Structures are given as structure tokens and as C-alpha cells.
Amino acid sequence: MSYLTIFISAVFINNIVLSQLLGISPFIRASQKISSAWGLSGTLIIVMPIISIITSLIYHDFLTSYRLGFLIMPAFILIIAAIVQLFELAIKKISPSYSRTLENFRPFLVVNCAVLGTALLSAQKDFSPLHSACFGLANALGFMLAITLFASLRERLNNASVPPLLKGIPLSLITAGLLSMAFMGFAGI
């Protein structure tokens, strides 16, 4: 499978928010602004490329070398941890301000079922970890397209006039489905 068609049906047809469902607690709650929305979104597309190599080659590596196919969720679930734990360290060295940002991030980091589901659908597609960077970014990427448009949509209906019984999580939900639906057009291509 070339990068390129890896690429375009992660960001679009097999988006991993709209499509694939994955990763809807952080997209719900993270999208309330835009500035909220592209945060989580440029620590993912740093975050899920490094995720989708390590867990790659463990899972290549390790798992299936010594028959251990049983402990892939284990195994990725506390590597993701680790990684963002690593990238937090990292970040309060480089930048103290981003940190602070980026401490309401970690619970939508370490257990966002997108980062779990890229790794596991990588491994079940049988990607190289070069292939497994690519599908990694194009999720983080497909993940921010999602979350930003929805964000400026949530953004504009707080501003609009609205039935009462349909304010918050329920106008919300119903935007979600609408964009999933959206994006399924993408689904001929």
C-alpha cells in the first residue's frame, strides 16, 4: 500500500474520529473552542507518529517473535503512557508555557482510544513502521480536521438561537452525526 493512499483514507474516508468512531471523549470535550481544538490536535500529530513506530516494532519485533500476540493491549496501552509521559518531560524542559497547556491534555492523551486504535489497526494491517508514521500522522491530521471543523461549528451554534432541550451535549451530538455524515461522501473515492 503506498503512503500516499494510506494518507488520504486515514484524513478523509477512514477518518478516525468520524468514520472509525474512535476517540470521541476528547473530540466532545476538547472542541468546546477552537484554540482547546488545535492544541490536543498538535500534540497528537507530534505524539501519534513516535506511538505508531514504537508500537510497530514492538509488536514486530517482540509480540509476534515470541508468540506474545496476546499482550498487545497490554504492551501498547502502557507504552502509550510512557511515551507521553517522556513528552511531557520533554516539553516542560523546552517550553513551560506549552506545559501548562498541555497538563489538561494528558488524560486525553494517555487514554484517547484514538492513539490505542491507530496503534492496534497498524498492527492488524501488518504495517512497516515507516507506513505505521505515515498512518499515524494522517489519523492525527484526520483527528484535526474533525475536531477543528467541528469546534467552529460548536462555536458558531453557541451563538445561535437554539430550542432550550437542545442546548449543550444534545445540539452537540447531533453536529458530531451530521459531520460523520459529511464525511462519508468521501467514501466513493
The other form holds:
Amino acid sequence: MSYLTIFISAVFINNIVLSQLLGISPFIRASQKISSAWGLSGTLIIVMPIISIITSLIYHDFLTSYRLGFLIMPAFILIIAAIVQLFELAIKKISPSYSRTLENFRPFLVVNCAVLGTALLSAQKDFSPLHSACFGLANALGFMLAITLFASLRERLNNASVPPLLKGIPLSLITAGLLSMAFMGFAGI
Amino acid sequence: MKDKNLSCLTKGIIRENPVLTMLLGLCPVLGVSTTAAGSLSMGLTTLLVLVCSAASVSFLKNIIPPRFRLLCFLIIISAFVSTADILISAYLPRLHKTLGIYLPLIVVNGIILNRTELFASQNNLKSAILDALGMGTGFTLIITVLGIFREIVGAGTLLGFRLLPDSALILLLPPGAFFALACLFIVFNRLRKVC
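Could you give the coordinates for the form predicted in complex with the partner chain, as opposed to the form predicted alone above?
Every chain and every other molecule in the complex is listed next, the one we just looked at coming first.
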């Protein structure tokens, strides 16, 4: 399978949030402002390719060759937690102001369906390490595309007058549903 | 004392429902709830994992070093999820196929980490188990209601029996998941205003 196919399919056709329904909690909770949405998705763009490549290496060279497939979940979740921790330490040195915004959505980085889901999906599809790095990057970009669209729509909706029963979460969910319907249009490609 | 235990158990079901008030665990709620049977089994599996991990965390709370709290919780939770995964794939292979990727993703279900970190690690064994039971029941309730609604409207069947002659397929697709959950939120907000 070529890199381009994996990339296009992960960003548009099988978008991680809007058609695979992974990572919904951070998608809804970090999208109140477009700045926090960008902070979260920017972090994911850096972290997810690294996590994908390391989990894929561990999966192929260690877990499957020693028949330790049942350890896949503890192994993957520990790798994710370790990489997120290392990333935080690095950010603290490089840019202290950014690390303060990072504090707010730290739980979304470790306990994120999208991150673990990407690692598990690329293990399931038997991608090579480079293919899974491409898959991880594409999923992070897909997340960024979806959350940017959603956060900008929500910022506009804050100024609209809506029925009080719909205000807040129900209206956001309907917006997300309409976005997801729009993304279904890519299925024809 | 008895009242306190009871409120520990019941607060998670409606009043502090983890899905509706804290927006936790939305991935499985949206992803699995296409059939009533599948969503009920997902809810029960999560309930079981939640109770087991809350009990172990509460039991081990004095041994776990505070600096590596999160890592210890994640290892405990993933051990129970792995066990559930292996048992289900051995005894219920069809269910294993329906749940697919969402079964291993119970590890990152926000409800479990939230309850173990905020409640079980600070309370005694009994109230941790009661709290986990209540929260798990609240989650199961929401995912099952959503599953029943989506199966009846989207496929016109319930547990395989045909109820409606016609159906709206959109409810079974990803956009339908968002719309169905939005309807549930509207009903919940309405009820909360009345009570």
C-alpha cells in the first residue's frame, strides 16, 4: 500500500474523529476555543508519529516474535505514557509558556482513544514501522482538520441565539453530526 | 451510614452520570451503540473492568507511590482489560468481532481513570466498589438506551426482531451517533429542569 493512499484515506475518508468515532471526548472538550484546539492538535502532530513508530517496532520485533501478543495493551499504554512524559519534559526546557497551556489537556494526551486507537489499528493492519509513522501523522492531521472546523463553528455558534434547550452540548453534538455527514461525502473518492 | 452508602451507589446513575454530566467515555458510547445487544455487552464489560480496577486501586492505595500514580493505575486497568479481551475472544468470538477495536480501547475510557484517580485512590474498599458499581451502571444505562434507540429507528429491529416496516439508515452511520446522543442530552436537560 502506498504512503499517499494511507495518508489520503486517514485524513479524509476514514477520518479518525468523524468517521471512526475515536477521540470524541478531547474533540468536544478542547474545542471551546480555537486556540486550545490548535494547542492540542499541534501536540498530537508531534507525538503521534513517534508513538506509532515505536509501538510498531515493539509490536513486530518483540511482541509477535516472542509470542507475547497478550501483552499488547499494557505495552502500548506504557509507551504512550512514557513518550508523553518525555515530550512534556522537553517542552518545559524549550518553551515554558507553552508547557503551561499543555498542563490543561495533559489527561487528553495519555488517555486518548485516538492515540491508542491509531497504534492498535496499525498493529491490526500489519503496517511496517514507516507506514505506521505515516498513518500516525495522517491521523493527527485528520484530528487537527476536524477539530479546527468544529472549534470555528462553535465560536460562531456562541454568538447565535438558539433555543435554550439546545444550548451547549446538544447543539455541539448536532454540529459534529453535520460535519461527519459532510465527511461521508469523501467516501466516493 | 446506610444513607451514605446508598448515595455512593446511586449518585452515578442519574445525578452525576459520568457520560451526561462529565462527558467521559464518549468514544464507546458513540462507536458501539449500533445494536442493543452489542451496547449492553459493552456496558457490562466496562462495568466489570471498572469495579475490578477500583477495588484493586483502593486496596493498593497505600503501596502505590504518588509519583508513579498514573502509570500504576494504567497498568492495573490494562491488566483487567486484557483479561476481559482474552476471555471474550475465547468464549464469545462473535461478540469479540462486533466490539472490535472498542474492546481494547476500554483502557482509555475516561470514566475508569477518572473514578480510580479521584475516588477509589482516596476512599475505602467498600465505598470505592459502590461508587464504581453506580458509575458503571450509569454508563451501561446510557449506552443501552442509545443502542435500543439507534437499532429501532435505524434498522427497524430490536434484538433481531422486526418492529418497524421502514427504517432511517442514517442513525446507524457515524452522523447518526452524534444526532442520537444530542437527542439524549436534550431529554436529560429537560428532565433535569423538571426535577
